[in-house]
Amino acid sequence: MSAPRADQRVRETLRNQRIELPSWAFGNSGTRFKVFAQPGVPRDPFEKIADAAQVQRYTGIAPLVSLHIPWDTVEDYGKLAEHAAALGVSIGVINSNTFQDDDYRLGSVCHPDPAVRRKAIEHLKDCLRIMAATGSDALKLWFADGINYPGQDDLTDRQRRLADALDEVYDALTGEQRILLEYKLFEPAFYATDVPDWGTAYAHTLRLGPKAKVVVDTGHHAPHTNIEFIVAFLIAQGKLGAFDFNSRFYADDDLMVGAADPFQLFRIMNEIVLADAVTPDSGIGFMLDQCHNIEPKIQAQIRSVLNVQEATAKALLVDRDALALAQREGDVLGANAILMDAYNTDVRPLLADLRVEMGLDPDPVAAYRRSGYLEKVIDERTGGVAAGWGA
């Protein structure tokens, strides 16, 4: 089986793609009912970064690690950044957490009590200081704020509270720091979520200014939502800041990227390629938020990286000139066939060849499994408390 032909531009784009890993994906995780333990998981942020470095070692395109605060709290963030650099990776986005303290039962920045709102805002400002210490340039905000019952709180006033909090954090940004605002249709709020959709996130970031952009989590939409339309719109408006890539089948998310609908992932990456926004100079972050509990941690992250890479390669192989001509001529079937030809191309040989060119093993999962790394850390990581959701 030979690799599909691809010009040097396609190969260079794939070589320069960057995918960011979530630190929390390497700890124990679970459902809303239970966190399930696995052997050899990290006990602290330093060990999480060591595991993330394994993904970079075998894929070559995953050199960034997102932190989650307070799950990844350490005494010396500069030391953590140095540790990452020594392992060939660096600290990426800082993720805030305003959803686990008891005080946040009725919300955080949208809470009816100003004292709780102040606590949440100060946490966000602490995250800005951590960004400065680690070299991160982005603060990702996901608020679990919302209400469960009609009449529980004033919907309009909650939006005002949200805007006030965002204003204060935005005004505290320094240098190249920016805000990435994430949305989610529902959960844990079941009647009204305060940032439920891309339109709400877009409106708030538009009002804030150029240092605020929207995060598209691919698992955070109603069934059958046309996510690639959202992506195309936000790119056109200069407001797409990042992705959280994962999959979902029903109401929950965080499954491996492309597991539920690989064609959807291709359609999304098609819009990214069309906008020439694959590589880091586009300013769009490609982050994973895949962190479920039954798959081996490092292997699952490698698989998600490969799935994004494969979807990108297929999108890069679309014959853009032929597609544009078919679209101008109103050739409905012809245009669709051109897109489907690219999607149906087996790009695995191309990517295997590219990895060899980069000095990597052509099969990253197999190479990792042969490495003995998991067996090594199982032996080494005895004692202490394994990291997991909430730690």
Ligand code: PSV
Given for the second form:
Amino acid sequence: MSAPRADQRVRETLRNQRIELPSWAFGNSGTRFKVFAQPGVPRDPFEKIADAAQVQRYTGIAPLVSLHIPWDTVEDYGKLAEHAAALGVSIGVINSNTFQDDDYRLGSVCHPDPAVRRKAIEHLKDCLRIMAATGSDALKLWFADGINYPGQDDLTDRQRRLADALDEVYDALTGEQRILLEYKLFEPAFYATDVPDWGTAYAHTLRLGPKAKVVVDTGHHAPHTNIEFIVAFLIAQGKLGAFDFNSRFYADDDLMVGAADPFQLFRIMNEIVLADAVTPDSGIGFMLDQCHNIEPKIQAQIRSVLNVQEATAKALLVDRDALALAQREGDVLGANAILMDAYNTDVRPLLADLRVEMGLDPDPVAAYRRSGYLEKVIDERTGGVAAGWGA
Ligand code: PSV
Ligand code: MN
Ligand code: MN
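Could you present the same protein in the form predicted together with the ligand, rather than the form predicted alone shown above?
Everything in the complex follows now, all chains and molecules, and the chain you saw is the first one.
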């Protein structure tokens, strides 16, 4: 392909990329040691969406907002969806929450008591109703279920309970609705988690059928796990449903994506580009799942979107023909150099130029800071809500 045409193709893909923002990133959050309240933080889901719309306004590629239920409970979900539409965004995935009630001390859908399992399943079905009211088509399931001590419960029985619950929710899906099942190595359970890894999530979603896929949260693996391998494998099986992007130095740190390891993010996006799966027609969701405990939240979300965009641009710049040739010829170092050339390219001028083409400011962070939005909401809002936990 000629250089100008290749450049146009890269720009076209980047223009159509979509990143989904988590409503909870805009609320106060913290660790179990302290939540630092920030001035101007949203007081309700409507204000969280207003803040998310700022990220879309300056990046142009983040028009979706995930909700977390019950953190984002409102009386009228149709009104919330209309509010979002008026601000140029829409509701994305609905995240269920079966981890914050006292009833869930021993788990939710895997709990030994059928009454607690019933309560959890009914919550998941409520989420399906919220999806219908908001226009969302995906239910994201993450279960905090697990046990802390060997012998505490029967691991195999818990898997059966999990399967039964998933079957019931799957059978309740209507229309375009689908399930996204997220795994996590540990926390809050410390000995055994019921959906600890991609293999468990994959097996359950395979059994369920085509409307169930796996979520890869980049902070949910053992150290040194090759996440891009998991991504490549799941895509090849048609089972990659979505990402929860964030970065981590130690465990599930939920820091800004691309902050801890930009090279890992590039390697992941390289697999996405190879599968031609950057744009929404791939059916794969690219969500952020982050908490900004000490840094300004809207700005951190803008930075995160830009980090994903930069990694994607670099992956799109890989000289695929040259790489294929080097691979065929067994040119180990040549192939690696081709990949690294793309990674080491400064794509910021290209992206600044693309933003101007899209009618945006070339520097989204600076434009947001200049806008005075934060100062305005600090004046207007008092008593911002916590993101949902740790308050
Ligand atoms: C669990 O650690 C998780 O990654 C799930 O996606 C939850 O829904 C989310 O965090 C809450 O931040
Ligand atoms: Mn997550
Ligand atoms: Mn997490």
